[in-house]
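Next up is one chain by itself, shown in structure tokens, the form predicted alone.
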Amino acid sequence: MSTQNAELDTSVSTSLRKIHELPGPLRLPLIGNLHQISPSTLHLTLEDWADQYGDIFRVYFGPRPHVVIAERETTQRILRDRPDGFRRTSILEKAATDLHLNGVFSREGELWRRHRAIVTKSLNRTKLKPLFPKLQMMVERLKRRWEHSSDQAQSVNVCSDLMRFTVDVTMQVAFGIDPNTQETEGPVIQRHLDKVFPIVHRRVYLPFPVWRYIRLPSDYALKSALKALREEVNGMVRAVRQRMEANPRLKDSPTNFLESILSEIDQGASDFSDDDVFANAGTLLLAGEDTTANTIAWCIHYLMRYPEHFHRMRSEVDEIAASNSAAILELEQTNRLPFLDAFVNEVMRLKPVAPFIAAESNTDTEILGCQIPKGTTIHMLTRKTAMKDSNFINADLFQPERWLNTEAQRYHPHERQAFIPFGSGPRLCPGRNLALFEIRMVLSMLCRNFDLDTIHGTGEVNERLAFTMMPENLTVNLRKRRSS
């Protein structure tokens, strides 16, 4: 799979299957299998087809074939061979460029390496630790918001509240700015962000860029949202520049992503343009909002389904917090919650916010006995792989205990390489540490201070894909914790 052997030997390639020879659903001329696919449930359709056609099959998005795989070792080899042997799909890069959001997530090659270095530096553990008191303050705001809902006997729209929280955290960590969207009921930046991912998701799977010629109301709404988002980011840039001018030490020791970029630009060490600043700022906001908020929301959903796990997690949090009777844990305490971590891992195994990862081959290569021409899009069904009994025993069951070291010997197979909620290889999610910080803090606060009564909604909680996978119809009744 490495780039060293990516070019196929002619004698070998004749024995390999071509993509059109792979099994797959019947297709129609021109549109392929698009008539069988809904963007919001694409992941479920691909997983159903994997049950029918196996670990490698083909599907047509329009006239071009895509390859779909659900196999652990091949997925890991592809992810490790980025960005040289494989890359993000070119259609994603084009869609991001159209939106002026071609930042670290969609960039490739040397540009990606330069952008990635700055982002990673801003989100490492040493930079996050001093920010912990501010994260505590934001968790306290979320607690107050939920206490108000409890006092008013109002059900909580979990996803909406959590996205306000994650926007506040991301803007603080990445830009050093506290927007306090949790206590703001008027227009907030989150409302602009909410319009972006669904449109990007739709455009990535259209065989022709119709939005360049025919604009739908959603396209005009997106244009308006991006304009407002740009104004917000420009305002942040001005505020950060003023802060750096008032405190010149920040140029030598930047404390966040935006300070790092502006410092390098001012010192002539970077060729970042204003568009690059906006693209990466927007990318961080989008990624920081959706992925972490949806993961916490799925955790709450499973706490509702399994009250015995909720009580076990609460007991663990209570024991850790007993020394200071804190409503919100301290940094060191959040690192001593093995069952909470096991619970989160199991939720991310069954409800990953990215149930599949798409890549594109940079060279002619071979995958599972199939000849893959350069430029072929490959979809890796990471959730499907993690739900195979060959990788995790009783894979379709929700069993947090499988992640506890004391129980590990009872749970075989247990292939950790089949569990990649943050990706793998060189493009491992740079926000992983921040996401885990947020998840631990919110869930421990929830267990410490609230009871979960009933889910109140119009129907079953479903999966909806809009670039990330989120719970639909998840509305919860939170009540202040009753005395034990």
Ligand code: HEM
Given for the second form:
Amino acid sequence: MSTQNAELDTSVSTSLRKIHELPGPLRLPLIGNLHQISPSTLHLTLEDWADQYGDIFRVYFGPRPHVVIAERETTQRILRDRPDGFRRTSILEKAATDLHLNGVFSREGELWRRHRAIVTKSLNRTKLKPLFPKLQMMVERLKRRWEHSSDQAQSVNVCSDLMRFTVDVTMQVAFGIDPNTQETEGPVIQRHLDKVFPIVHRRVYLPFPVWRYIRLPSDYALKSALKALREEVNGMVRAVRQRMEANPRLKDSPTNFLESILSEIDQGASDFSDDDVFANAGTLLLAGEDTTANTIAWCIHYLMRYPEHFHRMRSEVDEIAASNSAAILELEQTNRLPFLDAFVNEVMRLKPVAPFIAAESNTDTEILGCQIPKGTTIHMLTRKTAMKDSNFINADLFQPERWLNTEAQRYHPHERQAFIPFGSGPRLCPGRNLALFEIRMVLSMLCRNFDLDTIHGTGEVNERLAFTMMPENLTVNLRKRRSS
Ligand code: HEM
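Form predicted alone done, so how does the form predicted in complex with the ligand look?
Then the entire complex follows, led off by the chain already shown.
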């Protein structure tokens, strides 16, 4: 048992509260609180209940109670005590296994460590740097796509355009393949990916794997989407294998995730199977698509709401770009945008695409004075924690400057440990460098090339959870930049 878990365990005693003694919403027999929960707004409901019941409460997803917490230190302790003391939920692993997608996100124990090592290596900064010119080209394509919309005076569905961009980037980085979905009209790989998250999201809150016994029409649609996805991934594997045959040096010095895992298999260095290849390729495509696209979309939403921040960001980008007056920044230039970074942090504090993280206890333990039996699901409301005044001054206000003003941070609460949009501990998001890099590139391109005064949102923008939290109804009118 790890030190962290020992720390949690020491006080397991009868004086602690039991889960059923925790406060929480009234429940019905058998279904518990399921009738009060909708998957697409689950995060909002849990956050409302945190206002009502405090930092720790219980919710019944069917007959079994889950524990919900909104407290910084305990959240950090749980996240850091993985994979030994806590794990991702077993129902997530069951759902992922049944979809043949049990890769690094849902795996546990030794297999998780091995998958994690190979994924992390292929996404680290040194692997990303040489890919910069290709990624720049992909940002250029997005610019052209938006210029075309501007020329046609058409509004832009930013989430869908950004997902084309993020899938192109992920496939380039993880597989060394450029699918160019941005310049492909009609159906693209995204139409298969789109089916997966919403269904996984619904399944992980079921009291048991109901889908194994009852099939809905959406389950059949998912099955055919997965079949098509598998064919796409098999095609990529064939292409990468051919590339490695033509250039055997790639076996010793792989340049991306697919080359790494295939060279381990081919050299007999590991027992990774074809299923492991598909599971992790699919995981990377899914993890890299919605998260980054939706984060950029939320940034655009806030740029529309706060034109003064847009102008400040534009001035910063213009100043950096002045040396070569390029429409798209160079790698080194993207690292010199403090206001843009502060703005993105503030967006991720208020609109994190993962507003909570779930874990399951591997042992009997204790959390915030409550006895937690092995196998209990714990939902950590990370956004709620980042929106407490005790962690960030004026926490419900959108203030990018809070991330710049180090003097103010000395006198007011500014708890960085309460800001964990990429998670924390050993399972911290391995794609965060890539994601931040994509976000900087797209936002700087947007400021440099499009006008804000003609960007108009349509309707109210709502939060919708489908594994990641996305802005619903975010349609934007982008116009080519006129002002200097
Ligand atoms: C703004 C964009 C992104 C956000 C906000 C985000 C957020 C997260 C969060 C909250 C987790 C869970 C961390 C934890 O449990 O402590 C996670 C895990 C993960 N993310 Fe990301 N992510 C983003 C982009 C990406 C990208 C671009 C990739 C790869 C292409 C990626 C790959 C993964 C993987 C593989 C995991 C599972 C790690 C593990 O369980 O060991 N993510 N991400």
